[in-house]
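The chain below stands alone, shown as structure tokens; this is the form predicted alone.
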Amino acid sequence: MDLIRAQERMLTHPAHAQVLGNPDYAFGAAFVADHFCPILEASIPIIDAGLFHADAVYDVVSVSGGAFFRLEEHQARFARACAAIRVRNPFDREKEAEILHELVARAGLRDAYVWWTVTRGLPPMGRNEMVDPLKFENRFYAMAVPFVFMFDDDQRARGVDLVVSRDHIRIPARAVDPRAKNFHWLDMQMALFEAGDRGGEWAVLTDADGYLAEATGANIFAIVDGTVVTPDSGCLEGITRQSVMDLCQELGIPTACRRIHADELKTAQEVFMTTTAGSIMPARSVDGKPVFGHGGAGELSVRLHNLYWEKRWAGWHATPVRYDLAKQEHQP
């Protein structure tokens, strides 16, 4: 089965072409605290705790063919993340959605990567006030830029070369809860450098006991004895991850969320990753060895990838972008 070349379609099909009203927004749109601006003009205060303490949560939702995918679920996850780290979103759910819609509309994007965050913001200047989360001025930032795949069509079609990190583990959940999507990426970035040093293209991290947590910025899946399995802890509860579970249920394929030791990847029938920025990404090797001897993208991985995009473009969990908001020049 050939992999649907989603990136090529987004770049060439008329239904995915950018329709730009204001050339200032050609590279994307941003929202900074209380106003919209072209992304190249966006900035944050250097004393924002999101910058110097990585003290923030964020989320990412994608747009393709002029529609958000599972927007309400992304917003619900973001609200849970804010509650988990005790920051207050300055906007309610309805206003937050309106801002995201208007960002995409101002940039005229039909396919977009839409990112937003609430940071701890500006720290209190009074004595002994750092212990009170209510004393911080939490701040909201967001952006919409053209969609860019984590791996291109050719890489996804032949499968990605994965490396399980030996030198780094995922930050333990008792230290930083991975269910609250956060800025703490140093463990993952160092694992990526390690993967490059070992001839790989992407990294997978485990916990201290060798059980899989997640790949860098992605959930990890394996097909073991005919069952699609993914870690049940130590990872983000990904929206694309849930989409795979839904697709498997539709196809009658058994799934399980459980502890998975890294050694199980050595005998897995297939391995793949999932993330908003890459959809479903098959792997062809783990630690330099072909997955299950086939040395390419697995058949089921490709089938899930193709079904994901077919259903998305047919309106699955779609929220059409409100392009009429591009005509608004008000300050919220």
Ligand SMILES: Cc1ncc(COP(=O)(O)O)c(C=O)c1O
Contents of the next structure:
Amino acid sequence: MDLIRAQERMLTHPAHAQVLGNPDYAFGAAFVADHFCPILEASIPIIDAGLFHADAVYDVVSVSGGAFFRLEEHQARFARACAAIRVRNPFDREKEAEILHELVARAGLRDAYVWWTVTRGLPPMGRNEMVDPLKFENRFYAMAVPFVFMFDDDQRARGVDLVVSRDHIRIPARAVDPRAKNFHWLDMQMALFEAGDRGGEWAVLTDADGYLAEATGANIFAIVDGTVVTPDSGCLEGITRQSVMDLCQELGIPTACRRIHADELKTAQEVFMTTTAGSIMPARSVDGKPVFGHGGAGELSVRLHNLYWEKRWAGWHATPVRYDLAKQEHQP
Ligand SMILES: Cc1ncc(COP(=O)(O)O)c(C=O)c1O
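In place of the form predicted alone, the structure of the form predicted together with the ligand is requested.
And the full complex, kicking off with our chain again.
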């Protein structure tokens, strides 16, 4: 089965053509605290704790063919993340959704990467006030830019080369809980550089005992004895990960969330990663060794990839973008 060239389709198919919008927003749209602006004009105060302490939670939802995917679930996960790190979202869920819709509408995008965050924001100026989360002025920022693929069509079709990091482990959940999607990225970024140094294209991280946690910015899956398995802890509960579970159920393929030692990747039938910015990404090698001797994208990985996109474009968990919101801008 050939992998659907989703990126090519987004660039060429009329259903994905950009909506005629305001040219100021050609590179994307941003929302900064309380107002919309073209993405190149967006800025944040240098004293924002999101910047100087990576003190923030965020989420990313995608739009394809003019519709959000699992928007409510992304918003629910984001609300849990805010609660976990004790920041207050200045907007309720309805207003938050409206901002995300309007960003996509202003940018005129049919396929978008939509990112939003609440940072700890502006710190209190008084003595000893840092102990009180209520003393910070939490800030909301968001943006919509053209959809980003972590790996392009060719890479997904041939499978990517993964490296399991030896030098870095994923931060333990008791230090920074990976379920609250957050700005702590150094472990994953350093592992990515290590992967590059070792001739790979992407990194996978384990916990201190060698059990898989997640990949850089993505969940990791393996197919072991016909069962699609993914780690049950130490990782973000990815929305794409959940989508894979749902697709497997539909196809009658057994799944399990469990502890997986990194060594299991050596004998797995297939290996793939999942993330919003790239969907399902088959791997062809792990640490320089072809996955299960086939050395290409696995058959089931490609099937899941294709089903994911076909179902999305047919309206699966879709919320159509409210393009009419962009018009408000031109009203007197
Ligand atoms: C650390 C991490 N794990 C997993 C994922 C995948 O999550 P989702 O499928 O919800 O995009 C992401 C997405 O950015 C991530 O940053």
